[in-house]
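Only one chain is given next, in C-alpha cells, and it is the form predicted alone.
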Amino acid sequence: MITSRGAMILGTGHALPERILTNSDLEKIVDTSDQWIVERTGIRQRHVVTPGTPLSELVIRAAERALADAGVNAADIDLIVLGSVTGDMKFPATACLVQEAIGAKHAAAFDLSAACSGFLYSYQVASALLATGNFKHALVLGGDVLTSMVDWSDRDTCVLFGDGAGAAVLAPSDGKRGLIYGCMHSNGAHAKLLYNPGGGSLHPPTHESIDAKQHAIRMEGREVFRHAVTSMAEALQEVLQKSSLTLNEIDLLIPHQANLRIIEALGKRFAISSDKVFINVDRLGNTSAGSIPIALDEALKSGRIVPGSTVAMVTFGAGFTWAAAAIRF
C-alpha cells in the first residue's frame, strides 16, 4: 500500500458568475461560429463576469464554500495561497483580500503566478509548509478572470476562456489520504507562445500600450496545444512511475480543461477509458487557474470521487509552467 506523503483534502467549494455566455452570443461579437468553436476546443458555453466584478469576489465565494464542506472554521486556517494571474490588484496580494473577507486572522497569505498551473503548484506548495509542522490548515486557491484580459475581436483567444474559482482546505495527511506524489515544471524559453504582455513594469498602462492592445492575451495556438499534450503526457507519466501506480488503479483523472482535443490526445496517449476523465470544458470553457479546483469539487460532489478513491490531476499553463499530481481521498 502506499503511503501518502502531503497534505489531504478536507473539503472544497467553487464558484462561477451567473452569466453565461454561448457560442451563438460569440457569433454576434466576433467572426465565428457554433460548429467553429466546437471543432476546435470542444466548449459550447461559458461563464464569465460581469466587466469590472474582481477576481476575489468568486475566490471569497469559493472559500466559504470549501470552509464549509470542510468543517472548518475560517480562524483555524493559518495558510492561504492563491494561484492567479488576475488579481485584484498589482498588490496587495488577493490573498489577503480574502484573508480579512473570511476572517481568517491567523493565517499567511500569498499569490502565487503559474497561469493555468497555478492551483496544483500552489496545492504542493502549501503541502510542503504543512510538512514543516509550522500550520495546521491551509486553504489552497485557484482561480482566474481572464475575459478581464481577452481582445473580443481575437477570435482564436476570446472563445477559450471563462471565469470561475475554486478552493481545497488541506491539512497533514493522516497516513492514508493526502498526496501521493506531485511534480512541477517550467520552461520559459517559450514564454511568448502564450502571454499578457502589458500591465507590468516592462510595458505599464498608458495610452499607446492600451491602443496596441498590450493588455490583452496573445497566443500561438498550434504550437501551445503541442506542448501542452507533451508535457502533460510526460508529468502524468513522471507520477505514475514515481508513486509506483498503474493506470488501472487510478480512478478517475482531472485534466486542465484548456481544449477539448488536448484531453482527447492525453486520454489517447495512455489509453485510458473515458469513463474515467473528467471533463466540464464544454460548459465552462478555460477557466485558468480555477480548471482543476472547479472540476475537483464537481467531481466530489457528483460521486465519481468517494472515500478510497485515488485521483490524478495535470495540468498545463503559460510559462510555459506544468503540474501533476495523484492524491488519495
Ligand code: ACO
The other form holds:
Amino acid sequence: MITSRGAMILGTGHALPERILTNSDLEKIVDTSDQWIVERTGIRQRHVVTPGTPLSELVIRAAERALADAGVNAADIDLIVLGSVTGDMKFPATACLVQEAIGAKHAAAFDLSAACSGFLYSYQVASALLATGNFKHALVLGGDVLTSMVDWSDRDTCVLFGDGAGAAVLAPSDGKRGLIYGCMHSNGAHAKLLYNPGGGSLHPPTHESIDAKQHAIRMEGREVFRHAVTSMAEALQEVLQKSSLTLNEIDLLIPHQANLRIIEALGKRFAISSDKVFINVDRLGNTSAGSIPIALDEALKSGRIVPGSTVAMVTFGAGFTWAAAAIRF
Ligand code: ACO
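Alt. form predicted together with this ligand, vs. the form predicted alone above:
The next block holds the full complex; its first chain is the one shown before.
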C-alpha cells in the first residue's frame, strides 16, 4: 500500500480568456499554415487575452473557482504560491494581488519563477511548508500570459503559446490522499536556449532594447524539444521508481502541454496507452505554468480523475527546469 505524505488537493479551478486565436488567424499574421502548425505541434487554436489584460485577472478567477470547489473560505488560506513568469508587474508579487482580491487576509503570498514548471515547483514548495505544521491551507496557482511577450512577427514562437491559469487548494495529507513523491530539477547551462533577455537588471528597458526586441521570447526550438523529451522521461522514471509505482498503477498521465510530438515521444518511451495520457494542447496551445493545473482541473471535472485515482504529472520549461509528481486522489 502506497502512502501519501505530501499535500492533498481539496479543489481545483481554472480560467481562460474568451478570445480564441486559430491557426488560420495566424496565417494572416505570419508566413505559416494550419497544416504546418498541426503537423509540427498538434495545436489548432489557443485562448489569448485582449492586449493589456494582466495575469492577475485570470489567476484570481481560477483561485475563486478552486476555493468554491474545495469548499474552503479565502480567510482560511494561509499560504499563496503563484508559479509564473508573466506577473502583472516586476514587483510586488502577483500572488499579493491575488491575496487582496480574494480576501485571504491571513495568507503569506509570493511568486515562484520556474517557467512552465511553475505549478509543479509551487505545489512541492507549498507541500513542504504545509508539512511544517505552520500552515493549514495553501492556494497553489500556475498561470501565464505569454502572449504579452511574444514577438508576433516571429513564426518560430508566436504559433506555440496561449494564455491561461489554474489553481488548487491544498491541505496536509490525510495519509491516503496527496503527493506520493515529487521531484524538481534544473540546469542553468541551457538558460539561453529559451529566454526573455530584456527588461531585467541585465538589460533594463531602453528604446534600444525595445527596438532590438529584447522583451520578446527567444528560443532554439529543436534543442528545447530534445531536452524536454529526455528530461521529462527521466523525471517520470524517477517518480515511478521512488514511489514504487508501476506504469500500470498510474491511471492518468498529465504531461506539460507544449507540443503533441513531445507528448507522443514521451508516451512512446514508456509504452503508455494513449487513453491514459491527458491532452488539451490542440485547444489551448502552451499556457506555460498554466498548462498542468488547467489540465488537472479539466481531468477532474470530466471524470478522468476520480477518488482513488493515481495521477502522474511531468513538466519542462525555461531555466531549464523540470519536475514531476505522483498524486493520489
Ligand atoms: N510555420 C511554418 N514554418 C515554420 C514555422 C511556422 N510557424 N516555424 C518554423 N518554420 C520552419 C522553419 O523556418 C524551418 O524552415 P527551414 O527548414 O526552411 O529552415 C522548418 O519550419 C523546420 O523548423 P524546425 O525548427 O526544425 O521545426 P521543428 O520540427 O523542430 O518544429 C517547433 C519547431 C514546433 C518549435 C519544435 O521544435 C518545438 O516544439 N520545440 C519545443 C519548443 C517549445 O515547446 N517551447 C515552449 C517552451 S518549453 C516547453 O514548454 C517544453
